[in-house]
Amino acid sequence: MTATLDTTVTDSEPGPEETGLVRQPQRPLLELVPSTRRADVQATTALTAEQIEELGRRLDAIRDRVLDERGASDAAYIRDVIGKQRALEIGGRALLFAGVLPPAWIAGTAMLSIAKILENMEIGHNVMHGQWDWMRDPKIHSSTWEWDNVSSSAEWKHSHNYLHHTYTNVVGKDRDVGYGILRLSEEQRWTPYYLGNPLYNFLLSLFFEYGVALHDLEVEKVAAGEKSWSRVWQQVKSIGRKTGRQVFKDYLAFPALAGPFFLPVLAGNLTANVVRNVWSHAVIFCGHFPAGAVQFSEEQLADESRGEWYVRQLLGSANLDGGRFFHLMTGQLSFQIEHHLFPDLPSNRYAEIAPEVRSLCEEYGLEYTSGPLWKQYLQVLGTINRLALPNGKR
């Protein structure tokens, strides 16, 4: 179930670090091959500086319009999703108590898996982006929400909302490029360690929530003298507390309540967590690393304008094709392009504005990368396997 940390809500909108709309200098996090790319985002397109800024103003207009239109229907949407998610979780856990019967175990595990996916992706991820802060509901607010995940909300909001959304696909700054263990860019210097790329990716998909939590530690900065061990220890303790609560809830408390059916409940809870991890991993990787998603060098951030920031989000993200239920199950991250352009807009609005964004891309000659999940995941796997080798160039 969802718990809240604090019921005090301010009257201000979420800060720029929470929404990912600001940029400040950060040190490189990976050993990189010296870049030969031109030092601006404009170099990745055929647009003039004036066209880029014009595009930025038109995208700003879309964002401002949606912000002005937010209202009762949006609030009803998120409350309805939260209600259905909790009903699925309660129903799934109840069915698992009869999990000695195969149909009950399958149905209960499926319901719990869907509930965990919805809680993490459509609810937790988007609430912590501040998408629903305008409602002034202390139970659905980025300052109070704590999700069913081993990453604490505070640490995640810094690493994801700020670092990832500010430095999207910038090799050496965006920690999501490789999560500290994978080689996902030709600019990352190859070492024999990366021969294990396919294995590391497989393990990361199974334990994705732990991979996300641990990559926030930034232990390489300790060796460089940029971060203290005391700070790392604080983060480790936070991860330990969240992990302990999840282990107790899913692997001890609920199985124990089932009495003689301890093992079926334990297996169902474990399966649901793995399903959630594998699904989240696939959706997120397909939104950032398929063919067509552009990576950037640190030099290209020099004096980056608002319009150039928008162009970098457009080119560095990719959408997934599907129907309404599919989009819901991805947390609307199947509209990854729109999410990266407007991370603080209500997620239910992404499908509405996607045709406008696609039309703008066509008008300005920019690639709008989109495709089915299976195809883009195969492309991601191909990149991971290719970059495991020292000569893994396209």
Given for the second form:
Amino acid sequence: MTATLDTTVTDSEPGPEETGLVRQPQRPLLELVPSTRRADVQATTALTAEQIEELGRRLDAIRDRVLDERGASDAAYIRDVIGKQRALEIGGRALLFAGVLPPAWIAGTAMLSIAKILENMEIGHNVMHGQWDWMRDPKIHSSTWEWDNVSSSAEWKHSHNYLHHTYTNVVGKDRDVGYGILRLSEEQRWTPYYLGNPLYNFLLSLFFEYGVALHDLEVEKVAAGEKSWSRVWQQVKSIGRKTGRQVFKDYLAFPALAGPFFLPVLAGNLTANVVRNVWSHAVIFCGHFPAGAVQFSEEQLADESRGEWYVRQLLGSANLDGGRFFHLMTGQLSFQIEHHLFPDLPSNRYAEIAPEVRSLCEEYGLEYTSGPLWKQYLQVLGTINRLALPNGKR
Amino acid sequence: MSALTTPLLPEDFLTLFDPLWSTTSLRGRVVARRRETDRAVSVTIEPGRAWAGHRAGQYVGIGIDVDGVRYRRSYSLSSPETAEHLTVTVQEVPGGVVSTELVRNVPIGTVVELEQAAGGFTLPDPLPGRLLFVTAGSGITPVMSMLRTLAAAAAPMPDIVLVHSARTPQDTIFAAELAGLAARHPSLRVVQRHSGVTGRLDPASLDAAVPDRAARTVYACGPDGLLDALTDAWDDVVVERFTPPARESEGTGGTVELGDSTVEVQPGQSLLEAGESAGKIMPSGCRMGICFGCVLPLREGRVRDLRTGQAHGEPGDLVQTCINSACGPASIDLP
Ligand SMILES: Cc1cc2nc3c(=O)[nH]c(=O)nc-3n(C[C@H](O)[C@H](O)[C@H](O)COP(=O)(O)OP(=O)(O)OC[C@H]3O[C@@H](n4cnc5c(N)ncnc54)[C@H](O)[C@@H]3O)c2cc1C
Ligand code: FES
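Previous: the form predicted on its own; requested now: the form predicted in complex with its partner chain:
Starting with the chain above, the whole complex follows.
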């Protein structure tokens, strides 16, 4: 069941006692903040602690099997993707030099956009997760990889691998909930600022890589005294350096190399960067915030067991349906659920284990949220629009 | 140029065309394989442009992918200093990952990671007046490089005795070439022994076979038993060991922070092995405590030397990860 916005909006903010309702009488399992999916939440709490641990063991078994099988064909896969990505980038940039001819401009821009998307999603994101560290190839390793994005890989590994993957969808901890700009949960107190929610989202989508980089700064921690301004300044300088290099390369160096065709190359590069931003924004927002995905409260984190951790990852994530090329272009984040359960398994294996995870979910009565990109994205936009107003009312 | 390829390097694109063009990481391509015995193969590798050559007797670090995972091992070069390509001669260790791959499987064209040649098992300049080489099994490889280099040089072959032992005649690497060299160079005497027939080499039988042994500078390479016996019996033997020194497995193991992650080190396991199995990129060289290519700074805790069983280390110490294990929790920085 995919909840639609109209039917799931709660009429009033529940009081604290009501929030307590989602606790199981015998044992608090997953404590959930009121969300758009309260009905499904009740379904999850139907599991006993033993069942949750059993589910955890069965998921561990899937993980162990893939770890065991990992080998030459997986290594060949990532090397092949990296090779093709670089070839596409060379080809795209070469075609753009002939960009005064519209077909060449379109093809070149498309190739460069695909190359940039692959570089960020299937390659960069997954390499930085350590998915390929087992190969011990220093060229394809989480400790050495730097990606084509203004957020440096070191900062990203902290805010994404650590904060987001540990505190997935925990409002107040997972800084990906709203990126500090948007209101994505009823739990966030409404202020008139959020009337701009849809606009902020649109801008975030266009400038997503900058949004991600600024979000890494965690400026709000400075106010809370948990972070020093000098550390922020250090990060700002790092972002500045990376931005400078990227701007120089895409908006000056390559256009200048094209001489009289400066403008078509500039336009192609700009388009490719925007396409990459809009695409990754859409894919990433659909991974956690469509109506199907559940958000959690901080109390959930205390003494969380392995099984509970798995269940939180499961319910906090949503998959996207599509074909092989689509999955590749999302960096297999279309298997967001599998990725959150096993963030360090090689991405090419998610498709293969997805049916197993799905049938486990069915067996345990857990919702396995999945849908086509357009549908999920419309739901995300719906939530963003709805939460522009107080109390989530329309 | 790198402004055009940021965040990658130009070579990340150039190496799409030829992996050997890399200037930041040295690589080589397997161009020939030659079977030496049932268990040994010579593998010839065309090195990338950054290869600085080798001195006869040195070894090279080779990183090769076996079932998708990179393994790094050292192999003495058997080719002469003058050779354009480098050759290593590998004898299969039963159950060994890399030696089995190199001896049985590695296809021509395979690209391997290389380290620059290293090691101090080399001849001094000027050469000593009289030399004795004692080798057993695959221990012939560094000496073969010396003999090939000397044979190719303009100067006459110095006064050399080589006593080489292998299990059987069929199992003797370079048997024919050694006999040929001896036939061409009267100052080179080659004694081939077969441990399956006459027993293993030992200092006494060597003294019997080489009466002027005491007047010769001795270079030896072979199993630990032989090398230990020689260094005990004679002074100033220059040795090259292929096997890690015998290990105390008294180490207790422990949980070690390596860089930003946590690694479980088993009792008796080296920090290097533990880090590598956890997918860390660890610096390494000989992997047996000689080259110090693997040292990393200890931040907290202590480590246990696998050779002596001793716990040691102060914060800030550089510890050799290949011969130290954990003794309780510790934390070590990665470069
Ligand atoms: C300086 C140096 C030079 C070397 N030169 C040569 C050379 O020219 N030719 C050559 O064939 N090898 C040489 N070696 C040995 C080589 O580096 C490997 O250790 C060997 O090939 C085994 O590797 P593996 O991956 O096959 O075995 P592994 O998978 O590492 O080990 C498998 C098993 O064999 C044992 N083992 C490992 N190495 C040896 C060994 N050398 N002897 C006996 N048992 C061992 C291990 O303890 C383990 O139980 C050299 C080593 C050093 C340090
Ligand atoms: S690798 Fe040579 S001393 Fe450790």
